[in-house]
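Next comes just one chain, in structure tokens: the form predicted on its own.
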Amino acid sequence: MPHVVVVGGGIAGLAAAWFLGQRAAGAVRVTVLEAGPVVGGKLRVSEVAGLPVDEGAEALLVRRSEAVALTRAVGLGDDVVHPAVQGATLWTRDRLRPMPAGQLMGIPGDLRALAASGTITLPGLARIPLDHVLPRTPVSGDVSVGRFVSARLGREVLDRLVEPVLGGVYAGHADELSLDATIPQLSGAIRVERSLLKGVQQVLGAGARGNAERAPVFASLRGGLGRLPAAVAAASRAEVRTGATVRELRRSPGGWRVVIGPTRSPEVLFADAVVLAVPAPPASRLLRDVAPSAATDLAAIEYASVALVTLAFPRDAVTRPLAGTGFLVPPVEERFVKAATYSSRKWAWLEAADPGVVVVRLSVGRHGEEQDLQHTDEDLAWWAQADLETATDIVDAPLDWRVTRWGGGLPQYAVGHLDRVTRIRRAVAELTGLAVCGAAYDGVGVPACVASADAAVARVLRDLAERRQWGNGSDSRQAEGP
């Protein structure tokens, strides 16, 4: 029976492990490595005043299916959850203001719509309809999203609208993140369109024709979105061993030798295929060797660290409505935090565990600012709720506190990203046997791994298949010994 390894126990190499189990049908053994203590990655769950909260992602995304296909397929479909309430607000010139309506990814196509949320003053109101008269802007290759945005549409529509929402998403700036990897629903509109505004018009026109019953745009699991990397392990069937760190990965004779641990005690296993499913920088030392352009490309994809402070407060410490899941925060406002989601709020479920609970999730940390981080969790945990309470007036003690540090944790997507992944996938091609999958390529969502994982399986799988693996019992590990 062929042995599959899959390097990297968050959901994309869960999943990995979960779509080997169901395309093999069981003709494949699966081995899942995982360097931490527990699988997950940024899928994790745990109390806060008795209640469970995530402490990464917390949502997926319902437009794409793959993440919410795989939660129904692993038996938790009936936990399946959307939001209670819809929209955001912004942070922005001394108080919240609704996101207006019409935008995509923070770049606005409904002009009242904007004008009315009162995020952008008068003379950038008056700067925006120059997009419709400028030239065109030329694209000739990739293009920074803050380049192309605030040359269309001025400034300050990018830093009171579009930096806050990527910086939501990738704890990015705009002036250094790939428009094509960022937004590429947008790409091909700009290369047709001159105004950046119709462009933005055609893609939210399409997408409401393909949803005409305006489909909830989130979903969630009742308990936390932490409780799926659990039933993807149970229902993958693979053997999954926890503090397991990959430190080699060679090719051997008929597949690849991985050696796992110490450089005293090393375990060496022999896999007939490998899915990489970690980082960018684990996965650019495993592959220095085997395929040196491809861990060169990988070193070069930076990441952003960021903290996520989860804050509990009685409910008669909300004096006044929040509005909506949350609010973002323009990076111009030099607040703390930016970003801010009313998980009580936003989830009916969390609410109805505690109603006398009032639960917000506060995040901290952009790219290259690292050294916000460089303090006690004491202190983020203040300096948070010291920005809460100027924004929504909550002014109570918290009955308890929680932060969560995601050191290097979200992939920068910067000008020329998709060339360097199609180089990497290039690479990686011309080794038998191997594929990579994660956060660090096609997308940082959570469906956008399970889509990764999906490619890298059936990679792997058609290169058993075409090595003859399933029917001639060859086994790599009578080719080398340790």
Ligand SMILES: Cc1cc2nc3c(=O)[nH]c(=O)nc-3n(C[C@H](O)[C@H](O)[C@H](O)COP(=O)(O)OP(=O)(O)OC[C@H]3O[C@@H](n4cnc5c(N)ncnc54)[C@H](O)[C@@H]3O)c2cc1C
The other form holds:
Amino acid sequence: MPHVVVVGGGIAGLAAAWFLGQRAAGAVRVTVLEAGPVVGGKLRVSEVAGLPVDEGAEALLVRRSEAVALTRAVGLGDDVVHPAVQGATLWTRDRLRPMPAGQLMGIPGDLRALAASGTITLPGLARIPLDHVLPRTPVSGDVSVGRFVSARLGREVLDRLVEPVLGGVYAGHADELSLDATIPQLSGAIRVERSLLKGVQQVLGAGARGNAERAPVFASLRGGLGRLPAAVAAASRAEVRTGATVRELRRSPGGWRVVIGPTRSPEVLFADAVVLAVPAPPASRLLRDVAPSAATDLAAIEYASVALVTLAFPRDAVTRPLAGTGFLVPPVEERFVKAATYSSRKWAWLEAADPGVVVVRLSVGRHGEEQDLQHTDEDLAWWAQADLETATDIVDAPLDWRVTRWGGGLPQYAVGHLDRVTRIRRAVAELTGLAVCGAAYDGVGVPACVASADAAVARVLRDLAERRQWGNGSDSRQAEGP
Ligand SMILES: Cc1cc2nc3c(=O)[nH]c(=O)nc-3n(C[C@H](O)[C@H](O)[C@H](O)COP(=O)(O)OP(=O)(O)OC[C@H]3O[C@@H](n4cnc5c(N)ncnc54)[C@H](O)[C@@H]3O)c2cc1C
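Following the display of the form predicted on its own, present the structure of the form predicted together with this ligand.
Everything in the complex follows now, all chains and molecules, and the chain you saw is the first one.
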């Protein structure tokens, strides 16, 4: 029976193991090798004030169905939940203001809603309609979100609306992030329409038509999204090994040689195919000898480090009603936190689990600003709480708190990212029985990671099937391997 090794037990690797189990229906043996003590990667849940609260990802975008479908397929369908409240606020111009309706990644499409929200100044508002008369902004190849949006709609739209949204998803900076990779819905429209406003309106209009009954935008799991990895691992029926850091990947006649364990007593596994589901830095190291050009491209993908401060307050500490699911903070405001989620308000199951406790998650850290995280947990919690107090008037000391650090947590899709990914995939495709997946490639969200796992599995199974056809496992393309 062919043996497929999945390197990395984050959601992408576990989803790959699950797809392998489904597609190959017991005809392949699957081993997942995870460096950490538990599987899940950025999906993890632990207790704060006796309540389960996610330490990493907490919500799935429903519009992309892959992750919710996986959740149901592994038996957690009855625990799928949606936010009890909708809409975030922006902490901008000295107070919390509603995020304007009709926007795409913060780019406005509805000027009336924008004006009513008070999120930008009158001069900032007045600048926007120039978009209709300005000559076309040329886009040859990729362009940064910052350059394009500020050229069309003015710097204030970028600083106060787009930066906080991009900061929330990528912990990155609009001037560096690729428009094609981070807002792919717009990449067609900006090459056809002269006006960005019109382009956004078209995309939003198409979305509204496809979403007539106002379906929920996000989903999660009762008890935390961090429950998903263990369920996927169990349903995959793969052998899952934790504490198994893969140090080396080499070709061997007929397949792959995967080296784990300490240098002094290495353990070597032989695999017919390998799915590499690790972040770009370890993927680059593992591919250095077998696919040097892919390794170079992977090494160029930068990551942002972030931290999440989770605070649990007694309910009567909240003296002013909290609005929406939380707030985003434009970097121009120069606050310490970049976003907050009112977890107990957002997730009814959490509120019901202990109505006397209010949980708030605050995030800190952007790409290139790692110095913000070089402080003790106590300091991070203290400064985050100070910002929360200013924004919401919650002044009491928390009942409990937790700081979770995600060093190198979020890949930065810089200008040219899509071309880089194409080059990586092309180089990897030269090697039979190897595929890559995960957040470094086609989207950082969990649904995109699941989709990339699906595609990686399709590729390695195709390779295995072709090899079988060519003659009982003797693949001429592998024969030249060391
Ligand atoms: C704070 C935070 C909040 C987020 N919130 C959301 C959200 O609400 N919704 C959403 O959709 N997305 C969210 N994301 C993004 C999303 O969680 C991640 O992009 C996604 O989980 C990444 O999955 P992955 O499997 O590609 O990588 P990872 O989760 O990084 O998993 C990779 C695994 O590979 C292992 N590994 C690394 N090197 C080796 C090696 N040499 N050998 C063996 N194993 C190795 C690692 O230990 C890790 O477990 C968030 C991310 C962060 C950091």
